[in-house]
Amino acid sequence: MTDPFSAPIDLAATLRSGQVFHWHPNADGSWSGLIGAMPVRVSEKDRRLVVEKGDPATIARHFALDHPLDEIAAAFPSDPMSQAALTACQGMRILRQPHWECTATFITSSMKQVAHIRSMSLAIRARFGLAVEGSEIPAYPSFEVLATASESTLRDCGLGYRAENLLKTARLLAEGRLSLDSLSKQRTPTLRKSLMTLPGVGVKVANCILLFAYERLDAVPIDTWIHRILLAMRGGRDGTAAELARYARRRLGPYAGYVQQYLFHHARSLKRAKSPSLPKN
């Protein structure tokens, strides 16, 4: 059996790429975080993941060390923009995140930058999460716990209008009207529609959840960054959200979710965009 930890990874890119928001770097170059309620400390050596704390099997699965990066790279579009992102982000992986934690986090992500999403996520953990021995931050609270919260206490965590959506979703799940785990069996188009029945989940957020929690690697979340990148690829031709989504899936290929994540992270990492079509903030 192949050792999963022989697979290449760019740990910093993976954890800084806007798909997860609670991990933090340590002075020695390692990273600390939680997978559910399990404290984890990992580092990178020779482009390989090194486990310093936590269950190796759980960590290997969470970091998707079985994703075939060589195959994914071979499927990248040949245009210069995609190839530049591939070169810059080699080893970045899309995580397998817990369904509820990912769903809740991206419900709070609407119209917010990565730093703001992280701040809200940590505030929710601090206010409602259970302390975890060996971790500096609490676990993300269950939907049963958040269902008992008030909208005002959620707003105190910096959520603004997102507090109402998170609270309604938590209560819907606590009442048993929908099971996030059972949705895994649905085909992607059906699953996307199911997720969009949740308060605060539109197409973009649904695609984030599809990609980061349900491992639908062809899902393409289209935010401001990706929208402008797609416009550049289309020669400046805009379109409806549905048209751009169809174009993205066709243009970016079978691993479109990976391609968009590399494009997204690469664009954000540039101090100055090389193309006027890309955002500069």
The other form holds:
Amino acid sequence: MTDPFSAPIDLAATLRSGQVFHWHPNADGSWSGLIGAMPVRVSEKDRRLVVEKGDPATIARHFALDHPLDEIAAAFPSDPMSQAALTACQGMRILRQPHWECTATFITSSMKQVAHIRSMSLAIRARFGLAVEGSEIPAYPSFEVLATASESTLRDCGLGYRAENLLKTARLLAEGRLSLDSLSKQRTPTLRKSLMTLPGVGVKVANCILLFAYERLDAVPIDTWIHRILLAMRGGRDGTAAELARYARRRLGPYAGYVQQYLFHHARSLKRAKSPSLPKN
DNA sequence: CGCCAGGGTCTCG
DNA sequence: CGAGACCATGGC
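Which structure goes with the form predicted together with the DNA, now that we have seen the form predicted alone?
What follows is the whole complex; the chain from before opens it.
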């Protein structure tokens, strides 16, 4: 068996692409974060992942070093936008996130920019999470803990109207009416429907959870960015949500979720490079 | 300062 | 089924 750490990765692209929100870069270029309750420090050397702290097997699995990036790249559509995103994001990987953590953070993501999803997630950790030895930030609180929170303390974390959804979902899971872990064996369409029974989980958030926590690499979350991109691919022709989902699935191929993530990150990177925050004169 | 953000849900036609 | 209103908050 070959060493999983021989697989290529673009660590910064992976951690900055809006799939996970609590990692932070250190002065030496390494990254610190948590996988569940395990403190981790990793860096990138020669496009390979280097473990500085944490269990290598857990890290290899979380960073999905087994995903066949060559095969995925070969399956990318041939249109200019997809190919440009592929070139720009070479080595970006879709993580295998813990089910609850991913579900909770994307419940809070609706109508929020990536930067604010991050700040809400860190506030929730600071307010409700367990301190972890060797980590600057606490672990994400379990649904059992959040189920005992009040809506107003969640609103204090900046959640706004999303507080009610997160609280309701935490309580529903704490009552044992649904087990996120046992949903893994469901087929994708069934799993999507199961996730959408949770308050605050519609089709877009469900697709994020499918892609980022359940290894459904063909799931395509359609947010405002991807919506605009699909529109451009269709020559400006809009459509219903169902039509665009069908189009994306057919057009983006068997690894449509990967293509989507590269398109999303590339589009956001271009925007940030093009409009830097200029001082007012 | 105004627009918009990795939307969901409910209502009404 | 599909379009519209409404929901809070903060980045840019």
